[in-house]
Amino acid sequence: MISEASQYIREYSEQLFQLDQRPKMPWPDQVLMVEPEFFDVLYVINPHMEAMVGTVQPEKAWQEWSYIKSKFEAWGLYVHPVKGVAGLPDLVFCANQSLPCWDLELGASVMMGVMRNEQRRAEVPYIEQVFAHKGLPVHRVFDSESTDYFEGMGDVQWHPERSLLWAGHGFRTSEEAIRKIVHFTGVPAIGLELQDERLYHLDTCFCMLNEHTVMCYPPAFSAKGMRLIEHFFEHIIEVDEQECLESFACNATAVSGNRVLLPEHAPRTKAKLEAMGFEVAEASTGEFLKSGGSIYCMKLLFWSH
């Protein structure tokens, strides 16, 4: 999967490719979630658990999670539900761990990540060998101790349909690991360093809706990322502060045929998203917002073989 062509972006030039020259890709068609058996919120590693700890309703939770994989499933998406692990918290986040990968000629498979903090890095193991079993095959492209930090899907994700990455860093994934990611996979990545502490996954500020459609938060970015949002996305639906901060409007998830499951308490967000053609569900998911994560965070889509 090594390509000597392959890019990491940092910054818009009048060089810089256009979408349509990317290789088409399919839409995942399934979902891995983690049961939410032993979510809680146990320490604090992100500023939305402070002050939270100890305080989710376990019955409340499972019943979010509930509604969000029954919606997945009625809108055509195959869902692995997956049993938590005790003492693994914020495993019920199972965007984190892993990308998953899918090549024209290699077909589906995992590239496995490193998470920044010590309380969550049992976590990876444990989704691997929940891959292994699927029978994917699975990447190591970072070694267990490595320092070049990588946290799946929560802060590298493909462009829907197009063989491109979009990578944030600055909080939680390291410049190093997408430049390796990069040269693994042989796909460009465009590099987008996060600015604010609160919004430390890209997942957290940044939602592709379908090819040339993203919602996002600009003041999460730099003036050299929004630039490079610019470029490739035709529409850009602009979430405000309270909406992006508050309601995690942009920790949505969208599906194939331009369906897009918001949390709710953003009217707004909502409102812009059914203006442009979007069908729109919303979700509760205010025990998991303790933790600092929605919807995107819960569900990892990935390739079936």
The other form holds:
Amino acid sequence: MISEASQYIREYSEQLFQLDQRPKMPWPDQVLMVEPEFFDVLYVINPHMEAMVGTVQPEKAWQEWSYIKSKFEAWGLYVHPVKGVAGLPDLVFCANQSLPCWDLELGASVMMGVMRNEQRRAEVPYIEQVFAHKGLPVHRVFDSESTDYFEGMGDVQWHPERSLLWAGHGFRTSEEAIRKIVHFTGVPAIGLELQDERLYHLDTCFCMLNEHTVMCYPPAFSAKGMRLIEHFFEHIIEVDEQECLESFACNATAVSGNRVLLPEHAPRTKAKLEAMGFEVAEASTGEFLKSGGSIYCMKLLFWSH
Ligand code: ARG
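Show the other one: the form predicted together with ligand ARG, since we just had the form predicted alone.
What follows is the entire complex, opening with the chain shown before.
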């Protein structure tokens, strides 16, 4: 009898596979970060932004951003800072406009997305041009008229060290976009339908830490989604409601070597991570939380070759 999880796995991908049959991938070691010079809350496109319009303190935002940058550098990642653009206050969340890719034969490239909200659409060509200047091949799977939406690594992420994609949909990225990404890359994707509008991107409720470990907030997912998560991960660290919704604990970033950069004010999550052997550093992101984002979406991990 085919298990329940096996049926779901085939939803976006014809093949049924085990995690250890998927090709190995290196950890990305390059980081793109967009300077927060023009970061602000000027409109409301998620519930966290309500009542926050005009409240951003620019100096504090710079301090928080700079600390995150220095932490990635201290951990051996190569950070590429790029300038912000006036009139694009959310560009600082540079996880959202694209999905960096890596393939054993083809090497590194970047797939461009399509933002669901009009206010953020002009961010995509800007990031595209940043990568084109770096000499990375850029794929446009969706044209500017696209009615599919794909918010880059905010919703679609690589399984650590394996050629497998995890894809959140429901609020920003559309399901049809996931099918197109699978078709284009030839890489299977596991789809997770998001259930809570406050957790509108996959990276607000799901953070993969290494090949066998994920931390997540289970109520953000359907029963089917949780079956899939349980099927693929040996260890699931559950984040509680307060630390997920108020501290954005799931919007952390794991890098090679079992290191995790965690948004501050999440002591219970921190203790669970440390008990599992992770080295945890905390960063304050209060200014960016006003816009519904934190560490994970303030940077884009990519491969250089
Ligand atoms: N204000 C931005 C938006 O709503 C925040 C994006 C945060 N990004 C993320 N991947 N969670 O689009």
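Between two forms, the rigid core is the largest collection of C-alphas that superpose within 1.5 Å. Residue numbers count along the first chain shown, from 1. Here the structure is a predicted model, which means the values were calculated and not measured.
> Any chance the CA of Leu16 moves 2 angstroms or more between these two forms, core superposed?
It does shift by 2 Å or more.
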